[in-house]
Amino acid sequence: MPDYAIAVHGGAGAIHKNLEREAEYRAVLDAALDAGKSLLEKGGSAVDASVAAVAVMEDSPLYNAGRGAVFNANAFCELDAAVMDGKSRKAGGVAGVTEIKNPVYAALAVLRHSRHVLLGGAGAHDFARLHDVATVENAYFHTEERLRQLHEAQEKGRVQLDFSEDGQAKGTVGAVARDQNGDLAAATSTGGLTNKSAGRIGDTPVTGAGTYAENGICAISCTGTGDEIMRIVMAYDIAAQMRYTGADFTAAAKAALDKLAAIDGEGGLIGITAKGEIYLPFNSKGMFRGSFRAGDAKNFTAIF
């Protein structure tokens, strides 16, 4: 059993094999892993490590979270994030935020300082400011590439993902970790879907749907068609299979992904078990992903 372990993802979908700037995408995954494992190797918590990893990806314009998030139908960025602590079973999330630089930090503040689990809109912004979470103008998130994608989606009359060939939406970033105390945690953040309706909220900030952690079982962060992931409560479904039927992670995740496919959903997830085992399954053409376990020579990253 490793002293600690961490995994990250940067979204799943119909990713082109000739992905431009592949090295840059992998470099961000590496940086996210490094941010998390640097805390874990010093005895830091799984919660802090997961949040640190996600924040790195939120700061990169390459991924659909934080800076570089996709636009909604009104050419505005609305962001969602969540964090869950497997030890205390506390969770925190924010939904539909437009001025929080790193939504995952706001989600962490909700987990640690609020009696509630999920805050949205103006209330989430007020809470973030109260707890010294950095805020920005919405223009901070905007990039020319995302604006081009919005115009393309509107011309085609569809909601789509930044790197999807088929018009479906699977973009999100996330991290799961096991710390040296054996505690588990998960964190997830997203900009949602290109050309989504204003006010749309996906699976990411919904506890049990896109984000879940439970000591002794597993921690999970999902990515994919969020509306369908919510309909099957995918993250919790996997944990419940493991708890109540004794299924191992591989079998539970396959069953959940089969359920997702049965309702025309697509995507993937990252998971870590109580023993520090890491799983990175998906049913799409690719998923940006990476992992590191104490004792490994180097980070693992992959896309296809």
Given for the second form:
Number of protein chains: 2
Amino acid sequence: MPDYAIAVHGGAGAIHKNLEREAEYRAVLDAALDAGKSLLEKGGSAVDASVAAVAVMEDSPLYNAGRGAVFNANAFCELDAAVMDGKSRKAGGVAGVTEIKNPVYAALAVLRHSRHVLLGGAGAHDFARLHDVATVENAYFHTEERLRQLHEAQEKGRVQLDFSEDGQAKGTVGAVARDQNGDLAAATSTGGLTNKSAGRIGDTPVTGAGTYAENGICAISCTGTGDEIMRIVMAYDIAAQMRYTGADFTAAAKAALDKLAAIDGEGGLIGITAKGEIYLPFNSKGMFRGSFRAGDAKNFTAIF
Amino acid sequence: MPDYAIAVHGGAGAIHKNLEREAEYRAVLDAALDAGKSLLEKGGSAVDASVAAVAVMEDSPLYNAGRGAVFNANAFCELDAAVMDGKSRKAGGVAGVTEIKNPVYAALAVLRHSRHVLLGGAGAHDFARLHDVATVENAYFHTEERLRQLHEAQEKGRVQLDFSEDGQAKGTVGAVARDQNGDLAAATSTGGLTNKSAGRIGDTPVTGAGTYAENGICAISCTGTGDEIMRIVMAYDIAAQMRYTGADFTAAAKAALDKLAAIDGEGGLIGITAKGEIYLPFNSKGMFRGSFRAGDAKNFTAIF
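Starting from the form predicted on its own above, please write out the structure of the form predicted together with a further copy of the same chain.
Let's see the whole complex now, leading with the same chain.
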């Protein structure tokens, strides 16, 4: 059987070197990798593994997704998530959901049970409830630290990536996986940008922007300034370079990140190729990231 | 000065050859082309011309956008629209709006005034109102014929492209333009699929799926089964083929439409290249379409 492998990220940005609680952040990356690989080693699918890894990070208040989502400009949490199956090339996403505990589970329900790719707002809630995805009050996502970050952003008149100046860094989360069948998948989940406009849909739930998977090429989950990532269709641009020019992942991702920088965007991504090679490039100061390949003695995790 | 040019579409699908009211459908395509070219001939921008052309089609009850939008599964109209500026590569879109008379104007407001690319639902409404985009009650979009189509779709248990069996065909609308500066733009607007799930966001407002523009390459507006168009990132896939393989528009569009057919999708697109060449390919029975290039004696329009 070919090797299985998984990679995760917890967001990219201007993470301060004096990051407190680094061990806690790394522990969540480890737990996310473990959740994914426990499925993969038993023959589970790349889709299930990437979703399981993302769900662990959604449940942590440390990362900007699920429980730890940032506030929008109305002091409300609106979450986006997606998952894509590289084998069927089916995708599922939810946008602007406010009462779903694990948006990535709602995205999976869309992938599995809807003829559509992306559901937003109340329609997404109704669909998720119909498929037994757990719901919560929006207050579940509210934390004092996020509110402080919102007030800080509003005082400065900024819409910002979720990395506060005090070293308490958080970010969008994602996972990519290759299973024992050689199938690829990608999943991403986020609270978006602190002080974002109400209703803003970012790159995360958009097929080809923040999330993309295609067997035979690669699976990708992006993080960073999502509006700019959408404009360059970043995840699909990397896959397209690989398919149409024969570029390797490193060169294709570098070209895409250069395009992102050229329009004043910043960010990073995790990618896994058809052969199970893992790449974790970024153009920001840091990116929470981790990976595991079958046969490795232990998980790899890093921030800077 | 280089030539200016514009193309429009009013949707693709199984349009019946015995289409009644063909002259009325063509008259709207003509009016849309006229609205765009009157701006272009005076030196107006490709963005303004494509938006003006789309707005004319939104105001017609014949096409599935704006006034003529189809009903979702809840007998409610939820509309999507986008516009992209090939010069700046900035994009603006709205998803699931229910009370905006011309969704393409709201998309233009996002492009011009938001730091974001895509706004959904209530947030999109608030933003549009703030920028003086006209609003209406959802009932503005309701017509007896659309309700009949919904009931027919629900009886048959179908989610369908908006082409009813009686020859009353309608569809998503879009425009692409090249202005006298050589700048490109694309705009698209839709009511989506009859009997679509509430909250469903299609390809139309998604940068790279249904709408894409990049100076030096092309501008594209798509129509058809949007969920499948999203999965193959159709508009950007065409641009990527042209950039990365040197394919001409015809070959790139054919390859993309073949991919669409391979996952049981159907549709078409309109494209304009950096040189102002216009292409109107589709893999369905027909596509409402029209074009005009500076120097032409009159507008071209066609359905089959």
